[in-house]
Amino acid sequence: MRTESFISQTPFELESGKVLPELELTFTTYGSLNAEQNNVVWVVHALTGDSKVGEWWNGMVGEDQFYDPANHFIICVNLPGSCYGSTNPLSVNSMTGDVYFYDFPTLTTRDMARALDLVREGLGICTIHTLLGGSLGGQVALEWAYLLAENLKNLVILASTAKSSPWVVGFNETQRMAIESDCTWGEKSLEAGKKGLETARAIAMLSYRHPADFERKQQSPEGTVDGFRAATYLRYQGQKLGNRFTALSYWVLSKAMDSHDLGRGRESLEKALEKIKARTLAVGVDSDLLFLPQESQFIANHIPKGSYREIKSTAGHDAFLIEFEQLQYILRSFYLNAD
């Protein structure tokens, strides 16, 4: 494993006009490029992950695991906004000289694509293997498809979607709500919303998660008044999050999320889909509450070598990150069907 960072002193342009100065990336690595340099595995994570996706992927990513360093050199880039190394609110803007705080630019998934596509033509690669992305990683892979073209020749999409739904939007402004409503929002601290990013996280949690899943594992014993085990996982859960990232990152790519529309600007929806190249597997679950299952399919019935397979689990949205075997199957099968 190695993580190094791609700095690029040009200004980056993002879609709503404004410019980032300069931008830093930061990316992990696993095993070689080999030399036809056809093995590229090329990971986008989700909103609050980070680049080493050996850590929080291990049943996919690893020694041993479907996604063999041995075999395939695997990459995941620190998504651009988010506080594990990349240009984030936290960074200092060379311009002024000053960390950015609030005043951070609005990021879409199509700039976040973009970012991306800087860091492989810096590290020389021409075509990418595969292609995978889930939630938020799986909205910026579909952008990203969409610019490689042919330069990409599978893509795996995850409990994601080409448009964000007012669902999805509803969501994330509950927890942007609670993030307001912490007094220490606005303050120019590190510490700036923490509570409140501790109640997002809560919010967020039950989005993930099925109320099925709650039953099996969060039932609390017969009898319980108070202190009920499904309020303790929650403010738990928020307070993990809440130790390790930070609210202005993820403000900003709870934002990007919203922006997701693989259509804007490209006559429709089914027309931009139409355009990407890569044979392409998009992997609904069948409980997921937050991305349905029907935009996954929806997913696969518009790219022209799309496909469309489901996970079975009580897990919810989260399933990608915990049904291992389910989707090693799935992959599997996938990669035997290909021409």
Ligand SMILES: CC(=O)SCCNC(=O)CCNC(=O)[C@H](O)C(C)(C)COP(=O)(O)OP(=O)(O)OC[C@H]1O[C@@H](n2cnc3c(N)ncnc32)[C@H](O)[C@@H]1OP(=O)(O)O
Contents of the next structure:
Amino acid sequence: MRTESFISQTPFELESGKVLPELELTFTTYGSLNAEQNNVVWVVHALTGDSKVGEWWNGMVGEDQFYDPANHFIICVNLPGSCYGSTNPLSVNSMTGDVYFYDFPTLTTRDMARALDLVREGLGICTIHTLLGGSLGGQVALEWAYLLAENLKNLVILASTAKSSPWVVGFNETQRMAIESDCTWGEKSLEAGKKGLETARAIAMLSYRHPADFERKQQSPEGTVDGFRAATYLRYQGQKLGNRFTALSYWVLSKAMDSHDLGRGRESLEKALEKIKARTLAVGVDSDLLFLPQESQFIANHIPKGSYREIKSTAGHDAFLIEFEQLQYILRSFYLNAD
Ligand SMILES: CC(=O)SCCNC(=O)CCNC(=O)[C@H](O)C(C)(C)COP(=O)(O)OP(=O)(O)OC[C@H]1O[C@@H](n2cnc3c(N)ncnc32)[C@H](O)[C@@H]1OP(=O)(O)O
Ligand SMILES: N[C@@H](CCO)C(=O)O
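Mind giving me the form predicted together with the named molecule, seeing as the form predicted alone was just shown?
Now the complete complex, all chains and molecules, led by this one.
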């Protein structure tokens, strides 16, 4: 495993017209590129993931796993805006010499896809064998698949959508409201909005899980009138994220998720999907309350070489990060059916 940085030599113009004078992108690779350059597996992480895909997707990537570095060149880039090494609101704006903080520009999933393409070009990779992404990662992967055209062979979109629904935008807005209500939000510090971020994560967890999952794991003993398990669970999850993420990055990434619309400026969503050339597998989760299975079906129905499979789980949206056995089975049949 190697973690490196790519630094763009030229200013990076965003969809908004604003410019990032310098763009650093941290990425992690596993295995090596073969002579034919046909073993590239590119994974795009979700909202709070990082480039170390072998850690958070350890049931899919790693020695003797489905994507084994012995056979594949596996790469994951920390998305711009995120706080694990790539340019983000806590980076220094090289034009002003000051940390961006709240002046960090709005990013779209299309900007993120273009940033990934810079890394691809920088590494001299022409063709990607398989591009995979879940949730926000799936949105960025879809945008990138559109740009890559014939240079992408297989696309796997997990628990995601071609356009963020009003429901997703609404959930994200409640989370940003929680951040805004933290009295430290507005301060120029690493910890700004930390308590708000904890609440945001607690709200988000309700969209990443399913009532059945809470029924199974968070039942309190009979007679409980306070101190419920569900309550300590959500507080714990909030603190866990608060200790490893920044509210500033969360803000930028959740705004990018809101922006997602593959059809923007491309006639329609359907027409944009029709232009994706890669063999595509869209995987929904039957219990996903955030990105509904029918949104994955829509992707599969409109991409010419698209197909749909479903993970059965009570885990909800996050099942794509948990249900490794089902995913492996689904992916095995996807590759078996390749031309
Ligand atoms: C640097 C980095 O870490 S970045 C990469 C890591 N994260 C990512 O990539 C993002 C994607 N991953 C995720 O979102 C998550 O890790 C998932 C979805 C894969 C799994 O989520 P988890 O939080 O592990 O699972 P789950 O919802 O079952 O919660 C388990 C945790 O809650 C705790 N917990 C469970 N019930 C309760 C309760 N009633 N009260 C308090 N704590 C509780 C458990 O002890 C456990 O704690 P731990 O994480 O310290 O071991
Ligand atoms: N739970 C995952 C997926 C959210 O879409 C994350 O925190 O990145």
